[in-house]
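Only one chain comes next, encoded as structure tokens, the form predicted on its own.
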Amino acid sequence: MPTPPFEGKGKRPADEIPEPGRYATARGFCLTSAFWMIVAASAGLLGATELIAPDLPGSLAWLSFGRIRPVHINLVLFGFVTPGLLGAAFYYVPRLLRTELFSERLGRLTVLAWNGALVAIVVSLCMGYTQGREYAEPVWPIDVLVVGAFGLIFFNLALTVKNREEPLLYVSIWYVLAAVILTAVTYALGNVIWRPDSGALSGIPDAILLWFYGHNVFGLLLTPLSAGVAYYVIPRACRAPLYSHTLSLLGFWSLLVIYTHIGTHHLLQVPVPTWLKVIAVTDSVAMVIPVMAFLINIWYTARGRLGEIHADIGAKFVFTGTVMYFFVSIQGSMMSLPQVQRVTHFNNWVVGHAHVGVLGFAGMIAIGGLYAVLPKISGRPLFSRFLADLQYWLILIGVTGFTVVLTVAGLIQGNAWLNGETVYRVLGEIHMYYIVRAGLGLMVFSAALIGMYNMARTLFPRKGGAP
């Protein structure tokens, strides 16, 4: 199995200074991710502060918690993590295929459409226009724009594959293409895009369809995109071939087959068909197959080469993300069990789990992917390794703190409610945890600012700086 970047074997030299216009799409998604991470983190920090001081927004309805929370979630998902992973993909897909991106002009149009959708999401949700469905809050015109953007991405990447000069389709290509086309389909289904007036069905069928989408937007978007970045960055940093091509394909196909059915484990307390609950719980436990196939492959590739991982800041972020993936996956399988859900569901335990998955796993890998490709698409070294390391530790401490604080708060809530305690009487017991959570959020917000500055200075150095 060849080393994924194929450096030195293609038509282009590995250390060339890219000509103007090359990698414009990758550059656009990198900047999109860095910018919207700041906005997403600021919304999360504001929401965490409002849990401590509910009267903080006063009469400003557009800053109320009920509106800021979906803004934070959608911006983390579609503003920070997904564009970060796509920014890396738009660099490494042409490199792995030894060709040029089919159309940089189409790519730039896609970046503009994507950012237009993000602006529309923020404005509409702050104004109170929402479908009121978890992870599917944006209204119908935005849904159409998002699905259209995914369609443009798939079209651009698919034609790049068609024009390739490299006959071997490395596993990262599999993951990227599957993530984009499957998410376009599941997004349209989950947002009930054929019903513009409501964006929803009714009753139990709507709940089933929503959580089919709600879980797959992570499992069929963030997970495969993150795996694609990891499969590119880690072997390249280690200067070693991938441990097992067979394992990579096992992980790919088992992820697609198993993950698709697990969303109903969010609905064990409601009257959905029992057979569907059984499938959801069984497949949630069976997720150990794609997870361990991926992790064994990555970790065995890096075995004995942790020094190289530490020396490469992009690989350092990515490898940490894979460790987070291990913890969040084990936790997710355990949380699907009905006896565990009696304590952990509907409280801060789930919020902590989401932070580990989105920020700790996919977010860390997205940032690592950006740091891995930025020097390549800019033709110059990273502006500051110190700032990148500082960002790494701020995020690592922040997400670890989120995990501990929110897990403890969730267990307090779950056990109290299980024993018949009312909701409001528990709020005083977890107030201090909310304060700590806001402090950790400030660290993540600071990390976002540092990352934006570091990436912008790498892409746009001051006049007279290094070429």
Second form
Amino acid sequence: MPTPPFEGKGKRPADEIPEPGRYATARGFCLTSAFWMIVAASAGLLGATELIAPDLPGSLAWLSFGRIRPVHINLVLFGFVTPGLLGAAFYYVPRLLRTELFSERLGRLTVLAWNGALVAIVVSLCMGYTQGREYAEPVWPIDVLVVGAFGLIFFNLALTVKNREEPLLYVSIWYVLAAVILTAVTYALGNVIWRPDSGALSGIPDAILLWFYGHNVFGLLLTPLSAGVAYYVIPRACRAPLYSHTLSLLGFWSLLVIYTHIGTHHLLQVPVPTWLKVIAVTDSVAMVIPVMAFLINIWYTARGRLGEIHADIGAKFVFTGTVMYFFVSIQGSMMSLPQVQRVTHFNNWVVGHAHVGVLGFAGMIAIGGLYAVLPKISGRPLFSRFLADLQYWLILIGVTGFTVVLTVAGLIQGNAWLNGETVYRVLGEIHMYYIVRAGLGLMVFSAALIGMYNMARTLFPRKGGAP
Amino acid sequence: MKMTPAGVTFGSIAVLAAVVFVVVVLPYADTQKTRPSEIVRRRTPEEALGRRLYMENGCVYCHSQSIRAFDWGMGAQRVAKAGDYVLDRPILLGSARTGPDLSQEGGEHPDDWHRAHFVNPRFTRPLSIMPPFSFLAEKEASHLIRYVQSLGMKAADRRMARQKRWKAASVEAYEAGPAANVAWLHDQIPAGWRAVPNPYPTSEAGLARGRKIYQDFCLGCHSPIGDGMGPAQPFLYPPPLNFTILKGRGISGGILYYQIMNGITGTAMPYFKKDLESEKIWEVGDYVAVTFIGQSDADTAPKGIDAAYEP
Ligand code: HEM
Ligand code: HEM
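How about the form predicted in complex with protoporphyrin IX containing FE, since we already have the form predicted on its own?
Whole complex next, starting from this chain.
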């Protein structure tokens, strides 16, 4: 070690046409991600439009902002980003271990269950069935389905690891295994799965548990899965060995230890025990350790090889995602300081941060992972590099623009409130930023459509169009 | 360090278990001892059903239920305590203030204000971006109102008692006819205020500003022509005042100012002292006086030293 992730040295895997049925799971998750990105983005776009034209949904309850917003969030997290990252993982885990996936049939079943859960989430939230807790909305039967799906994924991957030919476990594999098993646990905990009727505790402990879980959706699911993809795609695109095994180890273990401690930074202005806030703030600043260990490792691997990254569309997306990770983390550490949070909490600043994190970092890396593995699982080159580049720019401009306008709107809100102005008075001041946000959302939505088209034409070349 | 599958899996589970112990179990033990605060009471069945609707319709994504110490700048009266939430399952703190905090909403407005507001928030708040909830059935809407009116629990109950008391009085006055109603309304105002004319002269700029404020705050009830027939009118009782009936009935700048600043508890007329600074209240008052009542005492005696900017 460090292990260069050039699986099957010599012959380039892209030249092989995989036998039918191989990578069915990876394919399934790739399509899941591309499809649900469209639905998720349209929900976001609808929500954004309703903040400008609140009477738009009329008396259609299921389109009301309060129901569309959780649909948007659940779909971006579990419909678009997570499946995208898993799609890449189901390709690279067997490749890195020089074996086959333990069971493609089980994998297909998982994809099916996963999509079933997503449909159930959309339908139930639109109908108003919810546990009413942000990031833990889905009702109990769906919770069970999701935990079950994570369980199946872990089982499939763990047995693949067991059957491996390659003795060494590459760092990407650590991240995937940990992300999947730990999320199964924290999802069950956070959704209070032992209380099917309410899915909640009472009072302040409920808030603490909820944000422990809510933060771990980013910390123990999106971040490690994204790191796994980055560790796979970047060295491969650069044809360079990973910079440092020690940094891989440091990044991995410190992520698990530190990220899990900081959920309470969502509750700094609420009466929770002070010692817990101190832990959350301290460790939020300490997040610089796992973040920089990972980033230095990736960036030094790519050092002097940005040309290769630029040439490879998958790596281009992934690398951009790592830059976004830098920004979102620095911003996040700042936002955890109580003095800063006096201005930023409760307003659009946080929504800006959320989009840099979930779309700019994890979403960009998910799309990059898809483009990196698509030619491999289909045995064909990407249908159109031009469309992929177009998608890249639409998302990059979209998410950067989101950050700018939402941050400005957040500053206006936060400072006006501190100045004693009421929420109602400030609505008019941020209206214009809501309009720009919706416009930028249209770009992200178009990017989702383009991505789906490009993927469909790559995977189903003769039929064309939608799958 | 060699990473084996078992090392990765069990190592990470062990880390998670340790962390859960520190940041979930210990705080749980710590906060379990929280005693209910002085305002806590049980919810009635209707309030509990309303709370369900609050969750189902995602009110929590736009409204916090937690007042922070430094929200005093926004006029908050009471800062949240851990003991306020002991009965809440789940707790509905919220993470955004797209709309105002609601933890002490109970009794801020009478029920009829909420009814109009839920049918379409633009009826009572012309610039609102809150979604309309006209899809709620009659019964659901009243459950939701019961819940909103219970926010703040015992403190809300005290405010609700005040709303009910003045609701009865204002309805009685309204039913006694316009002259009696106006007399009753003005009787409630401290005499000193009644005698004060608007200290600032009517000006084109002042009227333009008053008009803008009228459009952003008053239009949905009092209507663009000031006759009280705005879109909220069908839901409100007593209905919004028709300003034209004030002519020749002893109206003064001071009365207008006081009513706009303080609101008329019991009626849907809200107080605007948090939303509008003093100058704006004078200006919207003068706009109402000049435009709808057709009679303004602006800049008449008794008056003090003219303000420096006056022409
Ligand atoms: C060093 C790393 C990070 C730190 C210290 C951090 C810190 C924070 C803080 C303090 C908040 C709460 C803001 C408030 O409510 O006032 C927040 C919210 C949020 N963060 Fe981060 N963040 C980090 C990285 C990330 C990453 C990588 C993602 C995405 C993958 C992310 C996604 C989010 C989201 C979605 C929210 C909004 C939660 C809500 O709905 O209120 N963060 N973050
Ligand atoms: C079509 C483009 C999009 C638009 C117009 C959009 C719009 C929105 C809106 C209106 C909200 C609610 C904010 C509020 O309550 O004030 C939101 C929240 C959120 N969106 Fe998006 N979104 C889009 C795409 C995405 C994508 C692609 C992702 C992630 C991959 C994403 C992640 C999130 C997250 C995590 C939140 C929660 C923020 C928080 O709680 O603070 N969005 N988005």
